[in-house]
Amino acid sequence: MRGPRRMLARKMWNYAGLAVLVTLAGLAVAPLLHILYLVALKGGEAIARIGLRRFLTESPHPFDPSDPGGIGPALLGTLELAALTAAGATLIALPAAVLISELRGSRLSRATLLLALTLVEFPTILVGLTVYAVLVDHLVGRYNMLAGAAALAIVVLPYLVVQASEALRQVPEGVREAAYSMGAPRTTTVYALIAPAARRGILVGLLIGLARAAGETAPLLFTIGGAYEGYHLCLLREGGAVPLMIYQFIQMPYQAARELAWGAALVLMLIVVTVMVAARLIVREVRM
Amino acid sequence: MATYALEVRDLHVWLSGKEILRGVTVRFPEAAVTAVMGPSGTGKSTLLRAINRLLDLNPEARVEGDVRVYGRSVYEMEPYEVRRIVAMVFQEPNPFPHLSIYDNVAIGPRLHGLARTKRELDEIVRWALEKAMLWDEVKDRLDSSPMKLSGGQRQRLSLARALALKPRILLLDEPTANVDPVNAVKIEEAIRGLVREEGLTAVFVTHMPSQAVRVSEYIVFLYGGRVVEQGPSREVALNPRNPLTEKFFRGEL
């Protein structure tokens, strides 16, 4: 009877792979986890003792235990960071990517990707570095935001690059030799009708993009100098950030400050995962 | 004696190094329909790009010989001119799918700034749709997405946009061979329509030669990149010259 042995011996198997499967997909995931888990935890304690609005809108007192503040001037940084980042990466990244993708097969094409190819995994320190070098030290002469913003847009900008021009050569070809026969220049036709076509897709890497510049330290750290007291706008001064300030705060030897650092960190995780899952939601909706 | 709105002279057109188009001498009479025929990898869609210029988006293409519409060369004129005067459509219904069916019609007038007024817009508009006989069915949801339309009203939105240009010569690339009959048949009858009420020229490719005769004052028998017999589309289709073309004709081919 080897049949039904046989039969045994391999399930047997089978559970034993699915097992050590699951094991490993847990152990994969298990960091992951225990992360949102202890920002959850963590974070939602020390907003839950400051009070929600309180932490949102006022300024930090890292030294005073009996009332933290808030960390509101660093969330306007983020916001305004991110902004200036959106803006100007996009106005780069838009014709960047077009020349990726219209004049597929030239040289310049070519090269073109694989520099953003190249910058996408640029160490973004030597981007702070730089940056600091010519806007802080040279041009300006103090840590100001438009130089985080800089730093921000050249991180995000490879990323953004390879993203349009692969949202743009996703333009299916009849579209596209539809857009050309409506008899308009070149440069018209791209953007009033192919570029629009792939909006979507450039908007999720625009979103993708915008999450990755709100969680970046490294480009901010000689940059925006970190100043928490007070809102202002001002893009020639130095302001403030919430990952930045997670980073300068948590260091700190008060119970105040890793109140706040703690809080800020669960707030960075709730708009990433927020700008992650509109991009998700565009994504699907693209598949028409 | 007939005049020519589109001369193809001695044509030769190179894809990747092989060589598509070698030698393609053609006349298109003005206000007719010619039916460009050939079993299928025998280049019409080449030549159809050929003569409108979309060729020059291919960076493998090269092109030798000249193509005149109404006697002036298209490679000394903007691509982009001559694809105002020669409209095309394509095999695939291919409407934008970003925009609605109204502003898919009106983005060629817009482009070209062919309405002064919103209102003219609208003109333009409804007698494109009218002559691609597609108004009476979206006339209410103009606003509404392309892409909830069926194949058949997608491809006559198609041709409403190329219309919308105002052009001479209309190319049509087997605009019905995605289609289902009664909208192929639709689609006939408004190209039909076209060049008797508005004189326009069209290139009707096909490889059916039913549809061939049904459609086309004309016939142009294409095989191996070279044409191998033209005239008047019964004259092809019944009394065939040469082999080649009977052979296809009668489906063996």
The other form holds:
Amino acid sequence: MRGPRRMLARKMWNYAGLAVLVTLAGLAVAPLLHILYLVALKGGEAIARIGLRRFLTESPHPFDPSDPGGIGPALLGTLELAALTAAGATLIALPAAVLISELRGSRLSRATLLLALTLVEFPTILVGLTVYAVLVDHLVGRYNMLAGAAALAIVVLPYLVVQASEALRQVPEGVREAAYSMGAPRTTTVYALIAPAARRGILVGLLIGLARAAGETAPLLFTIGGAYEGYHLCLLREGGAVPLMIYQFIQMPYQAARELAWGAALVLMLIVVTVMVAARLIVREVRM
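Form predicted on its own, following the form predicted together with the partner chain:
Partners and other molecules omitted; one chain follows.
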């Protein structure tokens, strides 16, 4: 009889353990689900009342409850910042990633990797303050979109450096050996063969960094100013962005401003989710 009783006791303990794990997992996921639900509910209601086309294209009217307008200039500013950030971060991160992967084991390589890992946890508000002191206060003299892109590029930089260096390391050694056997210089081998072979991994790092930067508000507080009156593409003028707009409008004591903030939050959430899903799909297709 002891055998069946022990088996029953083990099954009961197993079921109890699974129940505890499921409960803890549910508690961990519950805050995220609540955030998604709340943003989707309030943001969806705001966009439905204003109209999707108007919400995505018109300028905001935060003081007019009958016609709140939309987030068009802020959305354009976010796309402009994303493009500039991607270009700037890639120009700096790719040589750093090559240094880490090609000179692995050297002091310079280890120091570069350590610096990149440190930047991951570096307070972004200090990044914004530093860029403000250099690009806004001393060089340009006013808030500008270029300063915002520079701040976000610093935020993206460590993610791209770490991911790109790992992608470069995963390229088979035979590719390098074949290039060297044909007399190709090291620089040509790295940038003409190794980097293109690791392009999917590099793109994943860029997308992850952009997803992080898309929701950043602190660096933009000191750099772009927050201008939503009209459309422009001048890099040395004030501009707007969706996360900064959310931060500013949700604090206003006006119903129209809060509706715009909730609708913008839903748009921002969809942007981040789309970028992360794209990064996940690219990871699945990576073959080295």
